[in-house]
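One chain comes next, on its own, written as structure tokens: the form predicted alone.
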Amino acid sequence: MLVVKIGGGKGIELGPVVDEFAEIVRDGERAVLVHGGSHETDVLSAALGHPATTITSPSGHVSRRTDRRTLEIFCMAYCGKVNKQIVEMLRARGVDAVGLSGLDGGIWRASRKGAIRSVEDGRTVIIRDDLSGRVESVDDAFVRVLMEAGKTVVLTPPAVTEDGVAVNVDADRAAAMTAAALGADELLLLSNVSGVLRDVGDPGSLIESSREGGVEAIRAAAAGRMKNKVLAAEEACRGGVSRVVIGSAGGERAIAAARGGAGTVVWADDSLEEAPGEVAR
């Protein structure tokens, strides 16, 4: 079992990577993929006049500020305009895919936050009408039918409260989530990013394992939106996934390049400690 997550940042170019997934897919490998919509959401804003915004916790973590009117555009671009263009182009390739969100039958169940502390301007402020989440459990059962019959599962965001309210969830941890309930051997999270870096500026800086420092290494170099990809990682480890891949969506076979170990490696022997410190949607 594979899960491969695609991120929704700005210059990933679908196609290539959805040829080669549609691939491994007819070759007969379970695979579910699992994406963002990050950009096309802050395009889809301010086009019509609610430019996106952003929180960062206390601990360094970035979300996006997701108010009800946030939330109506977010699910036009990832449950409507990236989920069915990946759907098409699969079924285009043969492959009997079919496009759900989180929300949809309540595959992804989340809590809500009730209050987030956000860093404006040196200050620390508490939001409270904020319609963010995590994901606490996975119907792997309802996906697993889906699977048993032969189609190909691709799930994006929002997710679901118990009382039935849409909520914004991180994509990375979502898919760690799912990785774990499926029973996943191996989780690809796949962006416009090679990896985690020692320096941001620097390329050649990338951390290839957790097996080089420690997760540790990666946590204390991982800026931005990519601590919620270590802390994605981390949490599929815990949750029984073998090995996580931080890696490039970029090239022609980077599903391939991301099994073969591009990117940063973190093994799940490695991750069997809690992460310190606030945890951010």
Given for the second form:
2 protein chains.
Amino acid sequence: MLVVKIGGGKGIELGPVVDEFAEIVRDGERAVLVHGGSHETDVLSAALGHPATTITSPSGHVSRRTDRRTLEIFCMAYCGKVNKQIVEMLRARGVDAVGLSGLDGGIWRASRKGAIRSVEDGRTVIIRDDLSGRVESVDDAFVRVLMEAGKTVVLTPPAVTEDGVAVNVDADRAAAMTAAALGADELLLLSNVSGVLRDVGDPGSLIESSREGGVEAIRAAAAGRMKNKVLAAEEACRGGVSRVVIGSAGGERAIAAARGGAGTVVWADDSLEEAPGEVAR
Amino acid sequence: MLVVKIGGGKGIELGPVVDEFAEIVRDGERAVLVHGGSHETDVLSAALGHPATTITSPSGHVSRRTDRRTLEIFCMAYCGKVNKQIVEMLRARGVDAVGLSGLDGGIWRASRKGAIRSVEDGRTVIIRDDLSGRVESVDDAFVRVLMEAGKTVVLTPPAVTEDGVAVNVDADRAAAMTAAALGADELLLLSNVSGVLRDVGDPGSLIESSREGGVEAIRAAAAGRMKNKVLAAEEACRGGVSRVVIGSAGGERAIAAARGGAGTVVWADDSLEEAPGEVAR
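Compare with the form predicted alone: the form predicted together with another copy of the chain:
Let's see the whole complex now, leading with the same chain.
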């Protein structure tokens, strides 16, 4: 079982990577596709006169400010545009794809963030109405029902709280939870970056694997949005995924390249500091 | 089994009708919700600088011109905005809803319209690249899988061709095909009109039922978009649905009102001119 997450950042060409994913499914491998849509959301937000804004936490973590109107636009971009585009591409390539958000069937159950501290012009303010959260559990039984019906599942945010509120969640971490819940061997986090760089300005400084200096070295080097990917990789590994590759979605054979180790490979057995004697399944 | 179709026209307030639908599901009745999104598509199209345009056939039938960009906007409005909004509302009301388009899992298999004749400024032109079609079959087995998993299915266009092209289809007729395929007893086509009027300018001229003058009288009175609803009602009846109510989505108890006969009721046994001795199941 393989979970592939394709980022929604600027400049990612879906054609080749969806082609390759379709090939894998047609070859009989069980695979789930998770995708983002942040660039499309930014473009749509700007066009609709509700430009994207961000929240910067006191520790420097940056996330999308998600008010009700932003969530609506978010759903249009993630669920309406990108999800249906990928489903159409897969169907045209002979794959019986079903596109769902984490809201549908409650596949991604999330907790909603309460009061969020945001640093604005040097002052810390509290935001209480943000519609964002974190995936706490995955209804893998429902995903399995779909797979047993012969469907290939294409998943995207939002997720949903226990009381039925749709929330914006990080798609990398949602993909990690999904991979763990489905007992996947491998998770690929593909985006418009080639992996974790020691020096963000030097493409030659790629950290190839957690074998080099453990997950700590990768975590220490990750900056900005890459922090979430490393966190996602660690969560997947703790959940039983053998290895996670943070790599590029670009090029003709991006999935094969990542599976072959191109990018930054996080091994489960390097990421279990809490239980050093335990062997990941 | 009940199929409710809620129109996507201007002025339809979703809250009360979704409340009522949720109540029906919580009471244990098996029901599928189908919805449109034409007004939201028009609003989004205008905001994005790609205003909606229509095709008028030589016989006067009006439909949405669906080029590639329109289909993208259509998916954002139908699948991204309205579908996820309804799913969120249902989940908040305790219903385990799953929102899907007819593209997902190939639920609505369509034929694509070939060359379309369009009357423009008095001249007839041929449009060959329109992404519109007609639902030819419904994958009711997959819908049943979802229902057996305890899910309430919320369906919306587009549909998909055999070779994987997403196409804009009429949601009333898609709902009719769905009701027939699922063996529903009843189909409600609820929208911002109260039913079929003998005189479109006189709200008092409602045709209450096909008992009055047969389906012919209803068909003869239907104008504009109402023609599709009558066609849908006839198709549902021919497919085995006992009765179809064309009624209003407005008011506090729109579903109960329609089930009680408010609107125009089309009975299967009045619509089987081709086989007058046959009794609809």
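Positions refer to the first chain, counted from 1. Computed from a prediction, not measured in an experiment: that's the story for all the values here. What we label the rigid core is the largest C-alpha set whose atoms superpose within 1.5 Å from one form to the other.
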Once you overlay the rigid core, does the Cα of residue 242 travel 2 Å or further between these two forms? no
